[in-house]
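The chain below stands alone and is given in C-alpha cells; this is the form predicted alone.
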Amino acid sequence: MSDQPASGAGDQRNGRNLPPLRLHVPEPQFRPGDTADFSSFEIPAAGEAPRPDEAAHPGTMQGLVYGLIRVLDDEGAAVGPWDPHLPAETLLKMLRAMALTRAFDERMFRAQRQGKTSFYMKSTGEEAVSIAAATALASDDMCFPSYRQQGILIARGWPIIDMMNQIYSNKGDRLKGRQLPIMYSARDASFFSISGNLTTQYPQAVGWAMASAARGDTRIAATWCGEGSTAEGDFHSACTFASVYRAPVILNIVNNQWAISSFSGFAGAEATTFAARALGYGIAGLRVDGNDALAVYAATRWAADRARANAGPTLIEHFTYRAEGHSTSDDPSAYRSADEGSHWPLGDPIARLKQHCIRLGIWDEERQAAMDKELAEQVRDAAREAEKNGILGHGLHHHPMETMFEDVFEDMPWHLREQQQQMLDEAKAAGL
C-alpha cells in the first residue's frame, strides 16, 4: 500500500486549491482632492468615561483604552468624573501658555522662511498635549520630550529668548550649535535633551524613572512619542522594563493622526487604538481628547498620582490632530485632504479653553484680543533680540571652534587634547 498521499489532499496541502493570499495596505480615508468627512468617527459624549482608583489594577481599565476621556463638552462645560476642578489662576496659566506656544511657533515658522534658521517645527493643534500636562506634574518631574513638545519648556517659564538662540544656532546659543533647531535641552527645568533619532527617548526615560526609584526619590518621569513612533523597538524594550519594574512612568503617545506622509494606519490604528498596547504589556492605559486641556491635565494627574503610589506606570493615547505641516520641509497637500484640519471633530484646544473659561465668567473676547496682541509683541522683542547674537548665514562663526571638542567628557582625554591643537594650528596655517 502506497504510503503517498491522494492527490487531492496533496494538492490542497500544497495550497494548489486554495485561494492565493493578500497583502493588506493601509489606505487613509482621504486624499488631496477629496472632502474631508469624519462622520464616522465614534466621539464619546464629554463626562462619559469612568475615573477608576488610580491604584486600580491594569486589567480592570478595559475600557479606558477603547473609550476617550473627555471633560470639556460642546458648550465649554466641565463634566463627568475626570474635571479636575482647577482654580481659575491654573485655567488661565494654561490658556496663557498655550496661546504663547501658538505665538512662538508663528514666528520661528516665519523666521525660518525668511532664512534665519534652518528648519522649524510647529505644534498647533497639539498644544493641551504638553502645557496641560507640564501644569499637572511637578516641575521637578523629569521630562522626555519628542520634536513638539516646545510648549513644555514654556509652561514651565523658560525663557523663550533662550530657545530662540539655540533654533538659529547663534552665539547665544547654551548647546553650541551642535543640536538641530528645535532640539532643545534644558536640565534646569527637568528637560531632557530632545533627540533626532525616534524613540530613543521612551528607554532613556524609564530608566531615569526606575532610577529614581532605586535611590528612594520622589521624582517621576514622562516621556511623549507619536504615533507613528510606537512601530520603533525602542518604544516596546521601554514599555517590557517599565511593566516588569514598575517604573514610575508616564508613557505618552500623541497620535496626530499623521506621520511626515503616511497615516496612523501603518503605524497599526486600522486595528485597534494605541492606548491598548497597554494591555498586553500589562500596563494602565487611558485614551484621551487631546485637544481637550482639562482631561489631558486630568489623565496626567492620575498617571502622577499612580506613579508616585509605587503602583506602576501608565501609557496615554492623546488623540488630536497635527493641524500643520510636519515640519518646514514637509508640504501636507501633497498627501492629504486641503480641508481635513477644519473637519476635525474635537475641534482646537486653544478655543476650547478659552470656551469654558469663558463660560465660568473668568475670561472674555476682549481679554483674550488683548493677550494674543501682548503675546505677539513679547515673542517679537524677544526674536529681535536673539538675533542680535546672530542668524543662519552670517559666517557661522558663531562659537569657537575648538568648541567642537568640549562639553563631552568631563576632562578631556589627552588623544582628543592633542586633535584640538592640531585643528587650531591648522586653522591658524590656514588664516580661519
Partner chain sequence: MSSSLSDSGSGGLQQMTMIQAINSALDVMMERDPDVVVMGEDVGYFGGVFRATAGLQKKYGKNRVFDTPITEIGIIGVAIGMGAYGLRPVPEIQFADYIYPALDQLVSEAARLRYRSAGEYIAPLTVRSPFGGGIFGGQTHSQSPEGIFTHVSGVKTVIPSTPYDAKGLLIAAIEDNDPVIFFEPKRIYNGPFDGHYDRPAKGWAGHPGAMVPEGHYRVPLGQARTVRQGEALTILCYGTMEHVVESTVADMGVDAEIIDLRTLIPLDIEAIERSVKKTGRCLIVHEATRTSGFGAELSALVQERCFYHLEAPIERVTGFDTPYPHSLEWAYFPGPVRIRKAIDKIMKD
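Here, rigid core means the biggest group of C-alpha atoms that superpose within 1.5 Å across both forms. Positions refer to the first chain, counted from 1. This one's a predicted model, so the numbers in the text were calculated from it and none came from an experiment. First, how it differs from the form predicted in complex with the partner chain.
- Comparing the forms between these two forms, the C-alpha position of His24 differs by less than 2 angstroms, with the core used for superposition.
- Relative to the superposed rigid core, Glu374 undergoes a CA displacement smaller than 2 Å between these two forms.
- A displacement of less than 2 angstroms separates the C-alpha positions of Asp53 between these two forms, with the rigid core held in common.
So that was the form predicted alone. Now I'd like the form predicted in complex with the partner chain, please.
Partners and other molecules have been left off, which leaves just the chain.
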C-alpha cells in the first residue's frame, strides 16, 4: 500500500491552493530480511554525562533527558562522575544475579516449549535494568514491577523454586494457580503483585510512596513499565501525582525498543526521548544506558537518595534492547530484522559487566564459565524440585477446585458459596 493518500481531493474540495494533508504512520528502520545497521546511531561517550547534586532542581538538569548516562566504556573501564565505585563484592553479586536470571529464563522458556506450562517471558538483554536497580535500592523499598523484572526477585535472593512453582501453577504455588505464569507476588520481598494490565502499577507505586511519606516512614517505592505503555493514561496520572505531592518514588521506563511488534515510534520515540516525559511534569529525568549495570545502579542510587531526602521523584529511561520475543507466544522474526539484537550497539549487559570485573582483576573467563555451569545446575536442580510439586498439565490436580472461589472476598458471600457447591455437585455427578 502506498504511503500517499489515494487522491489529493482536499484542495479541490476547498477551492483553495492548499497541499493535501498527510498522515504519518511510524515505521521502524529494519524489517525481516533487512540487515540491521546501527552505524548512524549516535552513542554518547561513557563518562560524558554530568552528575548533578541529588537535590538539583529538575529545570537545571534537563540535558540529562536527551543524553545517555554511561559508566562503562568500550574497554570495560568505569569512567566519569556517575561511576558508583562499587566494591568487588557488590559487582560480583550483581554479575551472579544477572547470570542466574539468564539461566533461569533459559530453563523456564524451555520448560514452556516442553509443554510444562502455558506461558513464559524472558528478560534477556534487560537483566541490568532490574538487578542493578534492585541492588541500589534498600531491600525493603517497595517494588511495583511490570512483567519483565524477575531480576528484582533474584537480586533480592528470593528462592527460584518459589518462582518456578508459580510458573507451573503447581501444588507449591503460593498464588494457588490463579495467575498467569511469571505474574509473581512476594510481599516478604517487598515485591507487589504483578498485573497483566499495563502500567496500572504506576499510580499504585506513587500511592504507596505517598503513604510512606505521609507516615514519616523512610522506605521509598520504585516502579517499572515498558516504553510502549507510557502511552497509557495510568502513566500520566502517576507522573502528575508524583510531581504534585513530590512523592518518594522512582519511575522507571524500560525502553527495550519493542512493544510486542510495535517499535518505540508508536509510543512517541520519533519525536523525543522517553526520559523527556519528565520535563512537562517538572520531575527529575535521567536517561541511562540500560545495558550498563553501573550506570543503572548509579542512576537508581541518585534517584533513591533524592527521594529519601524529600527532594521528590525521578523518572529514569533505561535504554536497552529486548533481545528475545515478547513472550513464548511471540515470534519476532515476523516483524523485525533477525540480526538487530546481535548488532545492538550497546552490547550485552552481562558481557559488559563481566568485562569490567575482569579488567579490575577480580574475575576471569574461567570463573565466569564455572559460575555459568554452577548456575545452570542450580536452576536445573530447582526445576526438578519444583516439578515434584507438579507441572501445569491440565491444571486440575494441583489445587482443590473449591479454592477457585476463595479470596474473591475476605468472607465468601452466599452467591459464591452456591456456585461453589454447584460446581462440586456437578463434578461429583460426572464422576470426577
